[in-house]
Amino acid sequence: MTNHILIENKINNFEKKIQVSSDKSISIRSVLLASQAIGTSKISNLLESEDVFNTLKTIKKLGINYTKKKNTYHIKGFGVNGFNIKKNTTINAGNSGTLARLILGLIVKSKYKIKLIGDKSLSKRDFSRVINPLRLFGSNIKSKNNLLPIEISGTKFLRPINYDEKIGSAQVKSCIILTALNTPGVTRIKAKISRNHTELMLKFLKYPIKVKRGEKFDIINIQGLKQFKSFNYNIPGDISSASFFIVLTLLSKKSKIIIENVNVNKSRTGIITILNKMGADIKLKNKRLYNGEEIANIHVKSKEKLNAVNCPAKLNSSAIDEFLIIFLVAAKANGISKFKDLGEMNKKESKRLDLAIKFLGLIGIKVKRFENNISIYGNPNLILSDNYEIKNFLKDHRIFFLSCITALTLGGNWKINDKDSINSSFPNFLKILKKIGAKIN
């Protein structure tokens, strides 16, 4: 069975209304928190991707049962530290950095040693960012060179910590928050602004967490060892998934799209802010609050003329997963777009900043790089007509998505490998593209 697709035609103009896949960040967090609640939680519209399936397999391995009825997962939890952990347990997080880092916070009291492993890509990612604070809590954790595999042995003697989180990583912050649930006393985090789904979900669950928002940092206080009840949650659409259809519409001719029921949490909408600065026409309509999260329909129209942007670094954390597709818009924009302090992109599933520069070079776009700052020399007349093959891009799902949108908007004959990579985050991606009118073989 082939693991590649062929795209040989640009997409025709379209006017569509779609729904993208459910929010991956919220899907993983809702499963993990349901495993710590008392009673049976009901989660509807859960993203059915490899990362989320690995999260479900993980809680089952730790003694938490679940069933699926129609579109709803029923997860029966036994409270904070309510796992039933057996000897010689190994957890495989697959490709999910979110699962790998967050689950460590929930198993710090295990009476048996647990081994955490992941796939080839995840095994190259830096875990020092969670290992260091976990050791401050008193956790017994072993790792060679701060990489997977990790062995963690539980302790009854956890102590609350004060931690200064300077990276702007929601995974690090959430790992510390979940460890604090198991820890007596008040844990305090000064955290550089990043996505805040964990805090919002705990507030929705009436857990004693206090967040004081500053301009660059949040001050978070978590009271440990408190229980919370089971809950119902309907997962909204994922803005990371929506971003590819936003740009598809923006760069296509005479097209419009409405993407319904998308999570537009301000810590995630950097792409909309940046693209509107470039002259896009992206509007959020029918905005409403759901369990602390902001949901809206995203309305996008084609735009013939787009301008370069000098992107403020303060928007980085709210667009970190979307910069690949933002760079494609910069490639078509008039002028030189500048982005700075993008080192965090190289801490993702692949070294995305490095691969982005390689990809832009492949399609004939000049890029200048100085450390983690880049300048993209836009070409508003960019049209592709050559043959392109995307391979050796480390099976990164977002590189696959980027390649598809490039082929459908700029032209050329494309062979795009590693189709299976989409299963980690957005299995319906190609199906929705075809529904809009894309010709994909």
Contents of the next structure:
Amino acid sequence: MTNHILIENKINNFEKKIQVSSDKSISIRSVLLASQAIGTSKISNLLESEDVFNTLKTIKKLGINYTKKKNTYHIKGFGVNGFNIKKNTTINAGNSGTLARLILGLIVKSKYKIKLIGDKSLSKRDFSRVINPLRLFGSNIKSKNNLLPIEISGTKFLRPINYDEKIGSAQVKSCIILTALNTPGVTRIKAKISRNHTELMLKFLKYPIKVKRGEKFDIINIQGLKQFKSFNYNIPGDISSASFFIVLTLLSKKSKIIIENVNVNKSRTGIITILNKMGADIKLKNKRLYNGEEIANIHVKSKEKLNAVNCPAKLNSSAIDEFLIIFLVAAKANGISKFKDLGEMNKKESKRLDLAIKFLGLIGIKVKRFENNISIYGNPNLILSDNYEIKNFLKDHRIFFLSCITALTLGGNWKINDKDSINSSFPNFLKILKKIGAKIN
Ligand code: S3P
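Please give the corresponding structure for the form predicted in complex with ligand S3P, as opposed to the form predicted alone shown earlier.
Everything in the complex follows now, all chains and molecules, and the chain you saw is the first one.
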């Protein structure tokens, strides 16, 4: 079966209202926390993508049953540490860094040894960031070179820790929070600001977690060994998926889009702040609160003139998965855009900073790099007419999405390989593009 697409035409102007797929971070967290709640939780609009299916398969392997009725998953939990773990269990996190990092916190007391594996991309990613704090808790964890496979054997002797999380990684912070649920006493984290869905969900569940918001850091205190009840949750849209449609609209001519019901938690909306600094006019309308999370409709119009940006590094974490598509806007903007301290991009599903620079080179954009800082020399007249082939990107879904949006806004004849990468976060991406009018073969 072919696993590539061809794009040979830019998209015509459009005015549409769409919904993108559900939030991946919140979907994974809702399944994991439902597996630790007492009773049956009901989760509707769960993202049905590979990363979330692997999360569902994981809890099932650990003894938690679920069923799907209409649009709702019913997950029956037995409380914190309520897994029923069998001998010789292997968990396959597939492509999902979030699942692999978070699940470790929930199996630290396992009666039997558990092996954690992942796909080719995940097997290249660093796990020292979670192995180090887990060892401080007293967990028995083995891995060669801090890579997968990891073996974890449960312990009864966990102790609370006081941890300084300096990366600004929500996966690390969440792994520590989930480990703290299994640990007696109060665990304290000083965490560089990152997405806070785990904290908000635990607060919504009335779990004893306290968060003191600082400018750059949060101080989080988690009381261990408490229980929480099952819950209902309706997952909102994912701003990381929406970002590709935001930029598609911005860079197309005479177009408008409304993206309904998207999670616009401030720890996720860096892309909107950055694009508005560049001259875009993106508005959040009908803002409302849902279980501690902020939801809104995103209104975007095309914009002929965009300016370069000097992007403050403090926005990095709130746009960490969106820089690829932000760089495309910088490529079309007037002037030299500057981005700093983006080393974390190289720790994702692929080495995204390296690949982004290659990609920009391929479409004729000058980029200067110094360590993890880059300057992008924008060209407002950029039009593509050559043949382009995108391959060997470790099936990174976001590189695939970036390539499609580039082809549809700048032109050229594109062959984009590894179409199935979209299943990791946004399986209906191509369907929505076609609905808006994109011609894709
Ligand atoms: C995620 C956190 C981010 C992000 C990833 C999802 C999460 O990773 O890149 O796609 O759901 O916690 P880091 O926390 O490692 O930055």
